[in-house]
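The chain below stands alone and is given as structure tokens, in the form predicted on its own.
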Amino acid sequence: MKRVAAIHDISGFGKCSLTVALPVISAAGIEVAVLPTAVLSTHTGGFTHFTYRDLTEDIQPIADHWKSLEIKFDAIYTGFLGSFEQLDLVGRFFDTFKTGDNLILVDPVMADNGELYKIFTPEFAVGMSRLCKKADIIVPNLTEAALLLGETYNPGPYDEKYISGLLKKLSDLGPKQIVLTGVFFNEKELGAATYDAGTGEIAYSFENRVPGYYHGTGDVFGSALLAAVMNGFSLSEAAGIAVRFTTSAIRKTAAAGTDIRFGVNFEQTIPEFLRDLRID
């Protein structure tokens, strides 16, 4: 059985980060070891008065214990990191547990819709770009891509020339495989673009856009993408699987009228996801 180290925060309510990564990746037949970076009562999108416990001081002791047990990982998957110190600690974790045949996937969670999250400064984006240099795959949205590259955010719609340029510049940071989310060439479709520097392939995957903004979809997408890659699918195939899974979960949420703060109904979409992965 393959094993992933998932380094994310955990929100007790509101499906995102570890409460998404653990069930989605596990359902795909992959063991998940979790390293929480913080514990929150709810996620921060749309909720107020949430509790927050920082776990920065626990990260290195957990890593040291795992190292003493000689635990090996087939992949390392990171999401929201709350400080420069956590960036440094996770970079050290990569150095400790990277092998010749495992992969590191970094989701540089720090911004959306043209804006950096309020808890971060522009300097944090510079630190995140250094962490991305250690990754094999990065999964930024368009806002995060602009920040990583030190460019002005473009709200779209986009064209293939612009997207292909972004993908190649992101790969120049260090990672050889790029998955760019939130890509659209018209207002009817939304999806992702992929670039594999090894083959030079650029590919796109789109689904019909569902109106509205839904929390936690980046974590649903990233977790599904990693699960598909680890089940032997190419980067472009994995992105297609992740786009379909995420969009289907959004559609189910919209149809049910679920409060968008509560996250998307990915649980009801897992059977479709497993069929896409060809897992019985």
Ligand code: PXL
Contents of the next structure:
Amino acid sequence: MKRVAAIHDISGFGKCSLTVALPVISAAGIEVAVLPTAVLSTHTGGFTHFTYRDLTEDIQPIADHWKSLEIKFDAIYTGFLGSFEQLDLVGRFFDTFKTGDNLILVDPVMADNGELYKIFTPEFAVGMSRLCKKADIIVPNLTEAALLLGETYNPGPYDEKYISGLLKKLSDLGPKQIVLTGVFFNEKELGAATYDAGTGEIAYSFENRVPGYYHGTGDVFGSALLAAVMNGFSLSEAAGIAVRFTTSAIRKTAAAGTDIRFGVNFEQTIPEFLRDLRID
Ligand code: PXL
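For comparison with the form predicted on its own, provide the form predicted together with the named molecule.
To see the whole picture, the full complex is given below, headed by that same chain.
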């Protein structure tokens, strides 16, 4: 069985980060070791007065303990990181646990819809782009891509020339595989673009857009993408699986009329996801 180290926060309510990564990746038959970076009562998107217990002090001792046990990871998956210090500690974690054949996936969680999440400053993006240099795959949305490249956010719609330019510039930062989320060429469809610098292939996956902005979807997408790659799918196939899974979970949530801050119904979408992965 393959094993991934998932380094994200735990937001108790709101279905994102570890409360998504753990069930989704485990359902796909992959063991998940969790390294929580913080414990919050809810995620920070749209809620006020959330609690925030920082776990920066625990990161290095947890890494040291895992190292002493000679635990190996087939992949390391990072998401929401709360500070520069955490970026440094996670970079050190990569140096310790990187092997010749494992995979580092960094989701540079820090912004969406043209805006930084309110707990971050613009300098954080510089630190995050440094961490991305060490990754094999990065999964930014369009806002995060602009921040990583020090460019102005473009609200879209986009065209292939703009997207392929972004993909190549992101790859020039270091990672050989790029998955850009929130891509759309018209108002009807939304999806992801992938670039593999090894093969030069650029591919797109789209589904019909569901109106509204649902929280936690980046983590549903990233977790599904990693699970698919670890189950042997190519990057572009994995992005298609992740786009279908995320969109289907959003559709169920929209149909139920759930508050958009409460996360999406990925749980009841897992059977479809496993059929798509052909491991049901
Ligand atoms: O889903 C990204 C995410 C993860 N963790 C926390 C967040 C967010 C996005 O807002 O606030 C704490």
